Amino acid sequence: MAKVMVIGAGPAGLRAAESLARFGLDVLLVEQAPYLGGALARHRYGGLMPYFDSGPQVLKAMTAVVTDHARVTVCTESQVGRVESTDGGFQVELMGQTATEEHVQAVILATGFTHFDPRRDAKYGYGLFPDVITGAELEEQMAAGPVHRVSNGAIPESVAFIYCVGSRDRQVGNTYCSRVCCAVSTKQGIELRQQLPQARIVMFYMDVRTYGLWEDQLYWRAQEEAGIVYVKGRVAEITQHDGRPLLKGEDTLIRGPFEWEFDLVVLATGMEPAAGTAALAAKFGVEREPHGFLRQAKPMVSAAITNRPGVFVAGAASGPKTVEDSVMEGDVAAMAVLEHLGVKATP
């Protein structure tokens, strides 16, 4: 039976690894960090926008069948080494606790994203002003327990979201838009309101990007029902005044400057390449599109299409993506892995 290396386990390749071993496939799960679920376990995200289901939930039902699955074989802290092209497939040396030698007839590449190092544009003085912190930040915050101000634990009466940090920006080199980063911090924003059901809590966006059925699951929920306030306008800086964040922009509306204290300010933070991406792109033959993420070759046939036959790619690998795109790639990577091998896809 055929062998196939999933290289990655967020929840594209945690579902790519599900489908595969339910087709009769033996998959080896590849994952440098010691767990699974990538960002969504990283960051500890408690609930998934649009529909607020709870992360953790998703998770554990995710990470339980391929780690019961007796095809599918988990290789935490690993990492791909040498790559070689055999007939019929791929020889991969695959670093761990102990060097193995796998061939296997099929790889998909899952390597997920990272988020934007706001220390990149110093305007927002992250690393700096200690609350100023970012949405992944936020959201390890609200599993943890209440959320507070870093510089004193104190719960916040006011807090500020910036959107577009990392993304849409030509100064940083990141000129496309995450796709998922007004809605993340709309999401973010409505579970606050019920932490903080006094706190002034605003939004500061280039454009609002709720795509689809979001503007009525999230956007319009989050004025109409929390109370959230929306301000189009650019940051131009953040000092600090009185040991609170101080932000200094221009309301592009009313085209007026503005500077406003807050409490705590969360920075939206876009999604970039995971590290690793252009070393496993020049391993396995694959193509990087112009910002690095790995190009999808027909995406009008099958968003898992790479330019290197046997090797496909699913989730944020190709770009910024949500938790439930992530997973759908995830099934049609593994469809184009059975079509590509020959196998009949009847479980």
Given for the second form:
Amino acid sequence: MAKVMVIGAGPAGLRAAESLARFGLDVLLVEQAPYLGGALARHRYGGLMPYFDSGPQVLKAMTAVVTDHARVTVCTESQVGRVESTDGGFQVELMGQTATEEHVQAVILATGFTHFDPRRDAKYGYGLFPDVITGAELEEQMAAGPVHRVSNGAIPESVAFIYCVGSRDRQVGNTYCSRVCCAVSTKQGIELRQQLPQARIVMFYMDVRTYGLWEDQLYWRAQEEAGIVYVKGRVAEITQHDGRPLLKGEDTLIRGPFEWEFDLVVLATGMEPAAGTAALAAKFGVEREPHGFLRQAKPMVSAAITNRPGVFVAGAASGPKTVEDSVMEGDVAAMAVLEHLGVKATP
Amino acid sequence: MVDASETHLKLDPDAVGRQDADSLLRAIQSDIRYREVVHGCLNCGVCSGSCPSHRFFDYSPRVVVQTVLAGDAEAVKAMMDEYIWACAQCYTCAMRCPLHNSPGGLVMIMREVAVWRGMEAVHRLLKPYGRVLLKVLSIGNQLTPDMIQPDFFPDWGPKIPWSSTDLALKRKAIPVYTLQVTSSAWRVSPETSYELYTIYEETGVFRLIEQIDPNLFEVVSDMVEEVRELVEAGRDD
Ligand SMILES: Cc1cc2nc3c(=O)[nH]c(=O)nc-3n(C[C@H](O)[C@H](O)[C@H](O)COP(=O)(O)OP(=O)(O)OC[C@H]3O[C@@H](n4cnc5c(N)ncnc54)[C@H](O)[C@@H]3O)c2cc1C
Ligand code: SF4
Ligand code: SF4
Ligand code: SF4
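Having seen the form predicted alone, could you give me the form predicted in complex with the partner chain?
Once more the chain from above appears, this time first in line as the rest of the complex follows.
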């Protein structure tokens, strides 16, 4: 039977591996981290937008089949070394925990994303002011216990979210929208309201991109049920006053210039191509699009097709994406592999 | 690439005095720097949020960019009268704009056009700078030691009366090559002034000054005549 290598065990890679195994193919699932689940596991997302599913439960369901399935070989803490093309596929060296050499007929790249490091945008004082944290750090706080100010452990009476950090900004080199952060921040605000019934929660946005069905599910709900305030204006800088972050900016609709203190500030950091995507792309001869993500060669035909026959892409490796879309692309990639290998249903 | 035939400034000497709104907007948007300072605008407010003038005056660099982009010539002209002169030219906006715009740079272009067209605002705004203008026009310097007088710089604090005495002596304490002159920042030869006057004449600056400040122009004309006679007499020998 044909053997397929799936690189990256986030939502996209896990789904691709599961589908291929169910269709009877042998799958080598290669993951550099010691755990499965990608960003979901790394940041311990507690609740997932837009349906408020439990992160740990989704994670469990995603990994269960793969870890138990006889046809899936899971190689954690492993990396791709040398790659050679052969007649019927690729000869791939694995390094790390699983040090071996494998011949596979097709490859799915599902290497995902990394968070933008907000130290690269100095105006927000991340790393300098302890009460300025990232959305991923807020997820970790919500999973571990009550949300608190990092500076003194106190429960915050006011929380500000700043949108588009590391996205839509030539100054930091990322000119695209990260697509999930408006909705993720809104979800986090709604969750936060449970913990902080009295707190002032404010979202500073440039545009609120809770597109499609999320409009009322998230954006309206945040206002109508959770009393969250939306202020239009990209925060220009953060300083500190009396030990609290001081936000300076322009409310472009109502207030004009403002200087506003908050107990806690959450930066909605965007998504960047995962470290190592460039190296992996080079090894497999896959082109990248101008923002550095893997290029979908025929997006109107299939989301999974790259410029390289036999190499497919799924999930956030090809651009900012939700869990839902990443999972869907895992299936799309599995389907593309079946088509590539000419697999037919037996009557 | 920039077309080599384009000059740094699109300041047409024959346009001095033209003030219809459309031609002002055209002058701004056809300036060679325009496409570097305005690429588009997300209306995000980072420039104004960063702007010291926005904090204290009725002034927003975002509104300047938006108004120019909207192409509303009358509104742009109205801004050139007072609004844009609140900018401190600190360029914090340019450091932070997510589109790499430079709202401060756009204001600079608008100011240059306002000056070049001799707008009423310029008469008003340049009044306190008569002495500076005279220095720039005569010797190409801006501030010189002999301009430091208590009456002119009340905001410079209690040390200014002391600073304005014994200028020649104090100059000697400066360890750079100023030749101890006090009426200019460094010694300017008549040949240099002579060349400056030729440039001012060719580019229409003198015509502009005549329009904005006829009294100043008269003083300058006498000076120019003197220097030219002096230099030309020297060349004849
Ligand atoms: C703060 C935040 C909150 C979010 N919350 C939500 C939410 O509530 N709902 C939602 O739908 N989406 C959410 N997302 C988006 C979600 O995280 C992504 O859509 C999803 O994780 C993408 O899945 P993926 O499998 O493509 O990539 P990833 O989850 O990034 O997984 C990629 C995997 O590949 C591995 N890998 C990378 N390179 C290599 C290599 N060279 N060799 C081996 N392995 C490698 C990585 O270690 C990782 O395990 C959120 C994103 C952010 C930034
Ligand atoms: S999803 Fe929202 S916060 Fe994220 S980059 Fe796009 S507009 Fe900005
Ligand atoms: S250059 Fe002008 S517009 Fe820009 S921040 Fe400074 S004062 Fe404001
Ligand atoms: S910072 Fe740039 S994009 Fe934002 S409002 Fe100002 S000019 Fe427009």
